[in-house]
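One chain comes next, on its own, written as structure tokens: the form predicted alone.
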Amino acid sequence: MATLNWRTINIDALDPESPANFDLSTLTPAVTPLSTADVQSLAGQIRQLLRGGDSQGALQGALENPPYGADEKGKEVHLATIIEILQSIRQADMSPILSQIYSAPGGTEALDVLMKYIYKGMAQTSGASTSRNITPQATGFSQIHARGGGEGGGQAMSVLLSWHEKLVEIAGPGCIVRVMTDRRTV
């Protein structure tokens, strides 16, 4: 008689209620998907919006319709067009913009697309000096060889920081924990 081992048993696989047998797919919400060309045709809308000088319509507007179906060229496309208008509005002008889009109806879920466009666009920014040589110390700290990179990305993260202090000062904390905890990406 073969002996079995009862410590290699999963019994998490034999139980229905077990979190090992939850299908993952059901979290993440139903998206539509987008081409390309619908991302950069409402791109294209929104710019003109902003060469109109309606600067807080083409913030709502791009806020409004993130392209969460889209593949990462649409994304990327739309990102760009997102931190195009942030760096085109003045500083004194981020809070009356903020509160007037909070008060909004839905400005709550156009607050917290806007959270998650800017930390995508501190990654993209600090994503070229990730590629920089960086040699591990021995003090645990690591060391970064290539200062300054003057690529022109501290000033878009200058403008993105700002964004963020000035969303959290609108909306609160909460809308960071709701962007950390969405999982549809922008």
Second form
Amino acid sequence: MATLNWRTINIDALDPESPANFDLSTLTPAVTPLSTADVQSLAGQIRQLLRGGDSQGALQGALENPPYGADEKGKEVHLATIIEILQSIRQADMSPILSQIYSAPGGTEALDVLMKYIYKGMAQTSGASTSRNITPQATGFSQIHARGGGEGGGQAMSVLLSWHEKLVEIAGPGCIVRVMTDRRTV
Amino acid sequence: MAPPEVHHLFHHPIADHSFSADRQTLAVARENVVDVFRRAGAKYTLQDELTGHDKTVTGVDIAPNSGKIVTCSQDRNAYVWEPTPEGWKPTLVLLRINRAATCVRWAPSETKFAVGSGARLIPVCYFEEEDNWWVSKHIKKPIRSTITAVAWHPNSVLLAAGSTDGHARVLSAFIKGVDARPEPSAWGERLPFNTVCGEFLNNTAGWIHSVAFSPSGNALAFAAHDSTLTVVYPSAPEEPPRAVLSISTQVLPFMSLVWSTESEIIAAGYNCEAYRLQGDENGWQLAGSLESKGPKGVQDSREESALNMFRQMDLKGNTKDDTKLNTVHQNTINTIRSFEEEGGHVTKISSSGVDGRVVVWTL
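Rather than the form predicted alone that you just supplied, could I have the structure of the form predicted in complex with its partner chain?
Zooming out: every chain and molecule, the one shown earlier first.
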């Protein structure tokens, strides 16, 4: 007993009233688990629509079935699908498509999902380009070189930024707040 | 529509405000004290200062009939202030909580009040004649996080509570010896203390800022940090509700809401202006802002004379002064309350916010 260090005892584990002792997942909305294969087959169907020229249908289909219950891999697959759709739509068509989705039943929900993917896409393109382009210098600060390499990410980013602008025009800042608040991540 | 009556009291955030029933007295939580204002003509002048809390006061409520003021603070205490000829006399309330108190509301019966707290429980406080002090009974289950808002049902037994765990709950706060046995309602028939009559979560599980029962008590509305407002219509005890309607708005989240009639809710928050929402069991929608911005814009443009324009250019390097919001409140609205009622309808509401203003609106 003498060797027991009192300060390292996890007192939360001993207190039945402690918030550490209950399952936090009961507080979040229930999501149904989804396998990566299911996400992939959905991605296949959506691509088919896209190839048929129905980009709005493809976008709507992708936004109505967000794989909240999938693992990281499945979520990446769906993100890639949505980014592909977003890049295939011309700038002039963005606003009409968004307002049509917004006025459809469940439209605000779909646009919230789109906002989640726009932010996730932004996080990913910047993450990928920084890890590729920034090399720590001996001087202690990082320097970005190979500007040309950064342009690839920059182009994806500019597409996402113009989508973001158009989306906020229609769904308002409430949409951004919902994405930040939502416990169901994509 | 009459223009809003604006009272700019000071340059501090107002956490909560409350008017007395005759609307002559206004109590406002300012930092560690509660300022009591008295109406003099068209203005409210500072009459008294209730000091006693050592930390920020988070809630204040004046009982409409007895005139007693209850305050609660982050110092984990609550006081009941009684008006006496010598001034306000405080009585400490035994809350027995180990975290900050966040909000407080008198029950309509005025024999008890509920305090929200960060200790994951709700002390329901009532007066013990024998010992001559206010004691509390704790509602504990199934609260999993800080309580941010409490609201009473008109029967003074049911209590709605909003929490940062994303749930709005309807609980029984029945205290033997204080309350009469309540009439059975759609929320429940037998209601011993701490009965959970309903637990509601919206889609995103954003935390709850405000809850309120409709005037009849047969519907519950709550606003959450995901910019939604949800209205729940219960069907029968122990059964799923008849309708749960969630409205996703385009504006920033609402901090406070009040029912004006059974089919209209006024909600306000981070957008610095109050909005009207209308609907019934079949659906709710945002009907628009309480402020009419049209005439105000015209006035603004008239003031921009050539002289003024050049003066602005000279002083600030720009022609338009864009440091002012075109809403009456210049910052987040924290609390809105019913100010005047007529035949069961709220005709005027009051709002207070981070900008130190209290505004009375005619609906």
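Whichever C-alpha set is largest while still superposing within 1.5 Å between the two forms counts as the rigid core. Remember, predicted model here, so these are calculated numbers, not experimental data. Numbering follows the first chain given and starts at 1.
- The two forms, fitted on the rigid core, differ between the two forms by less than 2 Å at the CA of residue 165.
- For residue 11, a C-alpha deviation of 2 angstroms or more is recorded between the two forms after rigid-core alignment.
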